[in-house]
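The chain below stands alone and is given as structure tokens, in the form predicted on its own.
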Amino acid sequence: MSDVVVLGAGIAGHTAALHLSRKLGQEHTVTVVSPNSYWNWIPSNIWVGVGKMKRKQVVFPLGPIYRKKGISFEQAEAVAIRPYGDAEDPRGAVDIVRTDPAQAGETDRIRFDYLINATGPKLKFSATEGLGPDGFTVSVCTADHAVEAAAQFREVIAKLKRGQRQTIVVGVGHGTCTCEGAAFEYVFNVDTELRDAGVRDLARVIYLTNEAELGDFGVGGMVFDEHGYQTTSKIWTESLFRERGVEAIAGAHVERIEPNIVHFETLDGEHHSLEFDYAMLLPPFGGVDLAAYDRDGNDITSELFAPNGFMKVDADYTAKPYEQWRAEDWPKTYECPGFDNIFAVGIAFAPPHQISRPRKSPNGTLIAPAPPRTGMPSGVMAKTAALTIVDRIQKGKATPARDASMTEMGAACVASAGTGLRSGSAAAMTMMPVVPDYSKYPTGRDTKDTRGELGLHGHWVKLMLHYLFIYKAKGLPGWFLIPE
């Protein structure tokens, strides 16, 4: 019998656990460790954040699903990994601190034969003074954050209806943030809601981003081939913003936030202040606070984790100039080096380098989007790692790992406004692959599968994905037939 432990119950961790349970059956154990008792379909937090959906429409409790699937669930925070075990047992172990209110603060050690680290991001609001729900801005990173964002947004609309002009700032709250696509989607929804409320003319809407130019999205931008003509995601995004009257400030690093004022530096080294009435700014991501120890209790955290807290995997982390980075540097199997039984997927793995060109201001401030690793790619990685574990349990530890490189994987960003079947619009982008490969494609990506579209079709896709993925996450009949 083998014991498999999955850290995290987000898109990646939950996907891995469901596939492990489906493939391994009851003769092996699958245990999920997560500090949260609810699963959240994070992409739809955008709709919650403007009041188009309720919290209950994007979350559900994990416990009943796991009991039905024979998966053990520990509501706890993982704090340390012991890949060599300890003095009592050479098997790997994870130290946890329980977060279940009935057992809060209690500690335990869980043994594993295989481990998947899918802990997701640590939301580093503290990286910028005054950022986040405990500061002076709102967020849509969690369902609860989105509920508060919607409440404050309703107040803004009420003021606009009373004739009070409002300045709304949407974007990222630090020079090294990722998830620019989420900020883009939120500003698209804000603009639509303001128009539907009949108050758009009184609102100044500003998109504040660390992207050097619009349309970068942390992936270096895209080239679209439409009807034989090529355009760029830069032109596409600029046109979209210009049509909707959204102002854009690019290449910005938010330094600090005070009540109704955001202070930021731009790539030219200049410092600016911007007054606002409402601001939704996303935080930078870091790895969660996980330590690692050998069997004697010596700290080996630096062997398993990069300085930013993300776990090292089968990537090339050699320091070299941006121009020398290649698609081959990116991981394929997500195995932790030296451990064929430990994997890191989704946000939890350390990317080998930026996808967007890293830039610094004349003051030495790094202003560069971090590589996105969420959504569809995280689900594909998780399934791949889970199936590798299944292979090694059923066929032997020497079984080769399965591959899921982001240099061969596509992704989509669908910024959809409205939640009805007959009303709604979307700005939809697809790219193939996520990490550009200039040795294969002149533009870095396959132009047949890299495009940008506007209209109702993309909205239908987004709405369909919302219901399909919640159905899938609940493990309902045939769930595994829905692609990651």
Second form
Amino acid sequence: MSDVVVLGAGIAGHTAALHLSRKLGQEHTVTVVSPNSYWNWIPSNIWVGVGKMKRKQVVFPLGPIYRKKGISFEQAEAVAIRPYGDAEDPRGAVDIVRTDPAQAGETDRIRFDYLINATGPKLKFSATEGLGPDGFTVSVCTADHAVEAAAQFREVIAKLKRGQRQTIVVGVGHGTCTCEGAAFEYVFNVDTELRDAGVRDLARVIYLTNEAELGDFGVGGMVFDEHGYQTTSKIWTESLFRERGVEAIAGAHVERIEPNIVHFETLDGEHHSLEFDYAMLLPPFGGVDLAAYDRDGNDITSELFAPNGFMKVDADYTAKPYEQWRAEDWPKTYECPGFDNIFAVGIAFAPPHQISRPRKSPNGTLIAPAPPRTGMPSGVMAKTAALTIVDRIQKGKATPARDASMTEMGAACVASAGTGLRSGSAAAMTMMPVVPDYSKYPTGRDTKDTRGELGLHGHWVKLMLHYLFIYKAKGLPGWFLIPE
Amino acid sequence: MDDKTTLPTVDLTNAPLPTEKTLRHRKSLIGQAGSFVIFNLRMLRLITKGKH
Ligand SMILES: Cc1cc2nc3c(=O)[nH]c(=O)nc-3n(C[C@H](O)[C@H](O)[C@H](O)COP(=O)(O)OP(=O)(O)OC[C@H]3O[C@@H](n4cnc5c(N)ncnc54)[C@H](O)[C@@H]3O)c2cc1C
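Given the form predicted on its own above, what does the protein look like in the form predicted together with its partner chain?
In what comes next, the whole complex appears, and the chain from above leads the way.
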């Protein structure tokens, strides 16, 4: 009998738990630890954030699904991992602090034979003074944040309807942010909503990003094959912004936010200030606060985690210049070095380096998009780690790990606006692979499968993915046939 | 405070604009149905070809 513990019930953790429960017999246990009792389809928070969808359309309670699937659920935050166990028991253990209102603050220690860390990002609003819902900007990172963003956005539209000009800033709130695709999608939605409300001409919409060029998306940009010619995601994105009348500021590190003013530095070292009426700026991500201890209680956090809080896996973390970065640096199995029973997947694993070229301003400020780990790769990594665990439980501990490197995996990213079937539009991208491999492809990626398109069909794709992934996450009949 | 002219905005004046035909295609239900099928087939190819 083996006990498998999954930390986190987001896209990665929940996917892993569902596969584990499907493949493992009842003699084994699968336990999910997550502070939130709801599952959230985060990509659709964008629609909640402009008021096009309700919160309840993007979240659902995990309890009933886990009961049906025979998965134990601990509503709690993991705070420490003890890979060697403790004085009482040499099996691995996780320290948790309960978050369900009935037992809030109570602590416990749960034992594991296998552990998957899928705790996602810590939203580091504190990295920038005044950033985030406790400061002077809104966010769409959680469903609750998105509800608040929508309420404030409605006020902006009301003011515009009264003839008051408004400046709307959308983007990222720090030079090292990731998830630029989400900010891009939000600005696209804001523009559409303003047009639908008939007030676009009174609004100034500015996209403020740490990407050195538009279309970088934290993946170093893409080269597309279009009608036999190579074009780039930069040209494609610039075209969209021009067509939509959205201004853009690239290569920016937001330094500080005051009420209605964002202060930022750009790659040329200049400092700027911009007045705004409404700003949705994403925070930088770090790993969640997890410590690690050995059997004697000595702190071994730096053995398991990188300084940014993400868990170290089978990547090559040797510091080297951008020119020497290789596809092989990226992890394949997501196994934590030294532990064949601990894995980190989704946003929780530490990438070996950025994908985009990191840049510094003349003042030494790092302005470098962090690598995105979007939904599709997060789900694939989670399934891969889950199946490795299943193999090791069923065939023996020495069974080789399965692999799924981000250098061999594709991703689709759809920035869609509007929720109707006839009126929406979308900018839809596919890339293969996510992390470019210049030893295989001259442009780093396969141009047959790396494309950017605009049109209503992308919107249908996004709607389809919304319903398909919620169906899958609910573990409804045949859920496992839907690819990650 | 920067004003509109001093803000370091990206110069988009040379970015290509879509033609009327492209704009029509983006909204045409028949054309988009075709693009929808092709996009899904491409996603399937990504999934089958890559490590998924
Ligand atoms: C606004 C927005 C839009 C996006 N749009 C897209 C998109 O269109 N397409 C796409 O592919 N990707 C998109 N993404 C990215 C996508 O959401 C992430 O790739 C994905 O959520 C990562 O999955 P994850 O499981 O690693 O993290 P999450 O989904 O964030 O899950 C982390 C889980 O860990 C839990 N947790 C946190 N701390 C602890 C702890 N201490 N102990 C236990 N559990 C803990 C959390 O409660 C949560 O359940 C978007 C992201 C954002 C923010």
